[in-house]
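The chain that follows stands alone, in the form predicted alone, written as structure tokens.
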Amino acid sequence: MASDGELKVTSPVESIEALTKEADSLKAKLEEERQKLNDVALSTVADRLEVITYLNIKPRRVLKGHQAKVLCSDWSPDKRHIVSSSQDGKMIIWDAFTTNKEHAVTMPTTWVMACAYAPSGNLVACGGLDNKVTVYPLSLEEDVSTKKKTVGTHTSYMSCCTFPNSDQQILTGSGDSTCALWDVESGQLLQNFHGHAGDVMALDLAPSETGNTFVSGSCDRMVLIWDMRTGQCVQSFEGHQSDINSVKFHPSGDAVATGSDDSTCRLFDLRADKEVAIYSKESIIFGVNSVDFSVSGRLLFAGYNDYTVNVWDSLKCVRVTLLYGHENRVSCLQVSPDGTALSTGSWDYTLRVWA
């Protein structure tokens, strides 16, 4: 027993315990008023619209060419050809339309995890478990190959990359757990985001003319909104149960939408701070590797490892059809930037697009 003069010395494990106790009840308060801030759920306010009852949505062509699993497509701007990169090490431009190759480059790693067009659609960037992001643009004349140019390298594979808003620069994530800004044409790097504590598996850029935000998914759970210019990350959003493989923004720019291994896709809003939406049944229990919606914003389409893609109503947060036609898992999906077409690409060597 101390005396009043004596201090109680707590061992360190105790007062770690007791902080952690405060920590979670302080947590529990902040979700506590965080619910009492909630208006109505989302489907509720969904409530007065028209059901969609009928998407007469088949499947078109059949992309044929690939000797291994799909792993990423990106349309080009054009609307008629798409980039498909695969486990076998090719990356093939394709004529959706004639479901012609254009261009077949071999890549110096195998599993070419990401691909992308340039705006302009004369160049398009690719890379994977090389760790690099490489050039290629795009000339009917001379082999593609020849003109080909390493613009960055990250410390891990490269997951995914996009050109933000011109060809002179491009964005990449990795699984270094950072994305990074690049100048094309010096290989200098001009931006580099830290924040995640995992591997980053997709990037999406907001909607807008100016620009300047973009959102990242990592296998820490988290989604984070990004700002191009300073470095910094301006939002964070929680609630997945497993790696997050896919991002997206609303065409309005206020929401993201997101595909995880925890068998949901979710719906993120940048003004309400929170989760506003999740797409799941109790029959679905396959992860989703990709997300994409509608031009309208109304529908979300999303691949997943059961080989199918279910096609979501964004606002009510039902199901609207199915997609078969897959062997495998559907690995990447794209709807066509005229909203026309959607693309798929699967782990059965195929690409295919339904309109």
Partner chain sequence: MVTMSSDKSAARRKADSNNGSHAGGSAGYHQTTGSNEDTPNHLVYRKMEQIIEKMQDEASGVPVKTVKSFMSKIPSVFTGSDLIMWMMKNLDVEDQNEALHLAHLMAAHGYFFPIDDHMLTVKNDNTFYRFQTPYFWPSNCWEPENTDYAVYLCKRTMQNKTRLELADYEAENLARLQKMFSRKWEFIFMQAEAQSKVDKKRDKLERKVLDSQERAFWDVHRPMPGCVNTTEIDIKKACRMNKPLKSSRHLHLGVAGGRISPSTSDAEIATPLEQMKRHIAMLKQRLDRRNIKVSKVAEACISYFEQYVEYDCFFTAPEYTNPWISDSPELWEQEKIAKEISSRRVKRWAFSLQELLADPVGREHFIKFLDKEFSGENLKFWEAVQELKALPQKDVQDKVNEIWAEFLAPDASCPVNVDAGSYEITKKNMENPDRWSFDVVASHVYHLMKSDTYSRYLRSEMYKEFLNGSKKKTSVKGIRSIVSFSARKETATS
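What's the form predicted in complex with the partner chain like, now that we've got the form predicted alone?
Only a single chain is listed, so you will not see partners or other molecules.
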């Protein structure tokens, strides 16, 4: 490549110009390469599949108890408990199957934005406007909040968190535009992840056997794939026209789906290094807050600010159905660990379980 020489230019003013030029030509080349790979549309290949007509998803449970907007929820690995956090400053542990509340924990801040269940099911984490991530061991004997422990602190709000295959670590994303991996016991920062130029809104762990990578989505409209070991960004995707609110790996681990305020969902493939599908409709004008896949990856559930859940055929790129029920924005949704149900949380103070 002709660029090798240019990198050696030392004068900063000159080289910035030269570098910008080089970057532009590289970008053009990259775009060209991408077009070459764009031999056929995903939906065209998926034409041979049968149209999905037989979905019969209904609300099966309504979880009432929060006194304000539900902002986040997470399934327990036991497939029937759910932790949810709300703007009333409460975190509730539900037995979603019976709809009983097992714990209601009052948070130090009323603005709890995110919560997560640990893989053991014995621990939950949450945080928000306090910039902190706090863990609560769950026990039936004593008040849960007596054993709470602050693990990490960001320089802005904590927007999302997850346990990466272990109760001993937490991965967080923050309004300070970084992600961070923390050691639960010592509160030590194991790794941090710089690269986003805007608030990080969502992250998801890769379902690969090693679990060394994760994806993050941000208000800078970028999707970044990270190597947890090195803290380096290994891949990036652009395309969204507004904030990315949700990212989720395809169950195969080879692609990620995103939901954005530009009212589209998209599918980015890691092996093709590009966007391969866009899920949108002219009549859908509200932003997407949360996305998740069914077990086979065929259905993409997306929760919108228009109070609905749209169910997309991820392969044919058409909407299969709409789930009505919530009376305000759908802020979070997640397919249960065994794929038997879909949980949704909303600004209407409730959570629902659909199957």
